[in-house]
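Presented as structure tokens, the chain that follows is alone, the form predicted on its own.
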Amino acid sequence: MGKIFSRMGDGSALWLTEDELRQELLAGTEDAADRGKISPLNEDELERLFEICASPQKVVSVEPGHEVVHSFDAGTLKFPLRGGVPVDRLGTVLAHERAFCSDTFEVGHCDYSFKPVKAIIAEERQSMEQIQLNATIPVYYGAMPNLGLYTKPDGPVDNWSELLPLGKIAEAREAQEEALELAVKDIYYVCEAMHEAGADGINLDTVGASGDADFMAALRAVEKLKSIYPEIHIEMGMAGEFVLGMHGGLEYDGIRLAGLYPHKQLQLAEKAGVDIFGPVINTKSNMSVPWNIARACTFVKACSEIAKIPIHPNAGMGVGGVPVSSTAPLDAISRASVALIEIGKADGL
């Protein structure tokens, strides 16, 4: 067998043998089990990710019968934004219905934060009606917690980015702290505004962008809606594949937030009432595919044997083992897919 073709997590081309791609899928997993304290990938788990990862067809899949469902996060923002298509919202989730034949879709507003939706929540309600009344697959309402838009000058808090640097410790803690109870506000009154105008379920995404404060408030808000509103879908995507420790001493449930890798968010988001938790693994730019891919598998595998809610890993964009660039080569993109599914036992992507 010749080179095989493969990537750097940047997506440019490389060509390994058949060692260098062994060796590669094997430091991947090694590294994903020191980093989490969790199992390395089998000798046949690695040998199967040989075979995706060496085939010599531009796009691999899985077995008929064996796909999974598939959601979104930023879904009506893809086309006009970074699409640059001239289509609105509605046209955008019909033509994933009708003609890409998408399992599921978001609405979500331009900015996607919970703060600036809150002014313009009666809109947003209109277009989820409207949506909803022309649309067939399920459609959720998506946002991101984003703490940072509380800080000055957007917003009323100190930003804890700055005092930090400054060792004002206390002064930052408080800061997030007082941001925290602000975004909980935020995400329940336009949550509740949009379950209630139909919206088939809520994503809660990019969490943990602004560290262990943000998880907290994106925790505390799916317990407050699930106690209002048992029957409400929730689901949860983070940010990055351990959680920042901004504050530091943040808990939940009587677990400390920083520093959580995937498994242990799971356990809390599970705690929290969200239906399905997208574990993220971010990709290495300067490492191959191949090495992610492993590595991400590794990490997915270990929320899959501990879930009791299904497991949606986010693959694409930099992150689940796929190359950080906007268009996602397809050959990589395919082979992590497949990988997560089969080696991860991912429920979904």
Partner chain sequence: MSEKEIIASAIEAIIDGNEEKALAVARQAIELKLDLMAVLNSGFSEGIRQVGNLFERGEKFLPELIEAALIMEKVTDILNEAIMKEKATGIEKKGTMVIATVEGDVHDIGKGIVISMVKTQGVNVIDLGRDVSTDAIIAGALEHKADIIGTSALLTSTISQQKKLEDELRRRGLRERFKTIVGGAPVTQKFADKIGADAYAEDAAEAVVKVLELLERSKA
Contents of the next structure:
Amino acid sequence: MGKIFSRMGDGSALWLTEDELRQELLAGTEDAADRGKISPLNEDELERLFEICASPQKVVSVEPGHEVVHSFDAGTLKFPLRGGVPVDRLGTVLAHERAFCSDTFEVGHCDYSFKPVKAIIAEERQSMEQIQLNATIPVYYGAMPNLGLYTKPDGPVDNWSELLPLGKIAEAREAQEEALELAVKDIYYVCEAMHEAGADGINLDTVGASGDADFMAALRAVEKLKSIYPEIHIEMGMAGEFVLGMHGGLEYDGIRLAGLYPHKQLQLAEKAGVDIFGPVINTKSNMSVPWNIARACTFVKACSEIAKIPIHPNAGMGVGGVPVSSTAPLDAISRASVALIEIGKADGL
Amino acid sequence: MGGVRTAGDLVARVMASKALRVNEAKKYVADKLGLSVFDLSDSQVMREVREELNIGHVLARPGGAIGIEAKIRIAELLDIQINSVNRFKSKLGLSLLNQK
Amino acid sequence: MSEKEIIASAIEAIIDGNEEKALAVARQAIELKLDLMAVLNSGFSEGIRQVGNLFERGEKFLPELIEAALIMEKVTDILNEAIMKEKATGIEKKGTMVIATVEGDVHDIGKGIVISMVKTQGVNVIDLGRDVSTDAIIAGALEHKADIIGTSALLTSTISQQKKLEDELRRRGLRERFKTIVGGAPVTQKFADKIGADAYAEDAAEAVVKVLELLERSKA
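For comparison with the form predicted on its own, produce the structure of the form predicted together with the partner chain.
What follows is the entire complex, opening with the chain shown before.
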């Protein structure tokens, strides 16, 4: 067998021998096991990953009947905004339903954060009502907690990114605690309105992007929403593979949030009332795609094994083994997707 | 899975509304439709099923259900609650009890 | 206590964020007339590098990293004073680095961590901020007589600014005047080589090593 075509995590081409490919897969799973303190993939799983990664076909797929559903994040941002196609959000939803055959879709504001949506909630609500009349597939409303927007000069709270380097740790922590309270109120306010507009669910996306207080705000908002609207469906997609300890001392249900890896994040999300959990495993751009895929599968499998709710790992640019490239190659995307489903036992992507 | 071209939207709805893992959700939908799990992602089978049940499809046809009309049938067929359907019925003064 | 034991204690004190212990170890090293530069570089500085690695793995958190950096500053002051008494010259700043998040990019968490870590190594670090234009970066580097220009880009859409900086430095005939180092999630060694940057660092711990290497190279 000649060298196997593969890629680096930045999307560039890479050719590996069989032995090198196996070593990459082994090193990837061992890295995840070491960091997450979880079990590495077994020999059979690594062998199947080898087959997926070594396939000479450009695109690989699961067997018929083994497909899983897709949920979306930043749905209505991608086609009209990032793609530059001049079509409104209803048109985008219907294009995804009728032409791209998406299983679900997500509507979001172009800022994609809960705080700015507050001021235009009536327009967002009307838009969702209109979309719900016309769409057949489940349509969620999505946004990020984005705690950074509560800091000066964009918000009322002192900026902890400026306080921390000055050694003002107590002040930085206090600012984060203040911001998370404001975020809980805003998330609740927007989600309540979108639920009443008929949204099929809420997607709290890129949770933890501003650290452990960001994750805390999302958990608390979910808890509050579920206590008042038990029927509301909530998906939570994370920002990174471990919760960044910007505060370091925040606890939810007696568990410190900082440093939690996906399988631990999942347990708290379940406790708060989340219905679908989206773990994120960051792609390392200077490691190979097989290394990244093996690593992602190891973390996702650890979630799937203990999950009581469906797991939809993020499998897009820069996450889930997919290269950090805004035009991620299809060969790599398809390999990551199949691996996450077959080895990671994902319920959806 | 293929969205309204197959049964992707139906499995996604059941997965979320009943918090079921994918295999359980597929089995639930297959049982409700009287199909095998394999059939759910077969666009040939599902086109006929969807058109017969009039629950929305990729092809726009005269009289073919789209949007809320399709979802009202889906909620009844799968015995699930759909938020927009409940609110639509409520606005029209239709009893939620009409829903199975 | 041997130098080896002192160095081990210094590393431990920094990792544990134990200020009292760190200061006591520094004073003990002075009393024992040990090689204070060795205690600083192989002990306390190594501790900081290990804290950086633990942070990168999610096992230490930002406040702990900052605390460790603050302890490091106090330790350096004590050791510096002793070295000055001994040699009539203190620990010289190893060089100056300006650092910025490139234009169009407001992500600065990583940059802040790099600054905290690099500063502990006796490097004068000037933060030019985030969303900084190429012109402003070059102006800042000239104003502060920087040895190194560091840039961070988190987005695939903004890493082109790092290439723009290299091109602009060449166009103005300034390329040999500064060493450049690039970082950020989409950035790789391959990208750094392609645009002609002098170094690439994957994370803050690696940035420390690379910055020190660049300073050595610029002296040579």
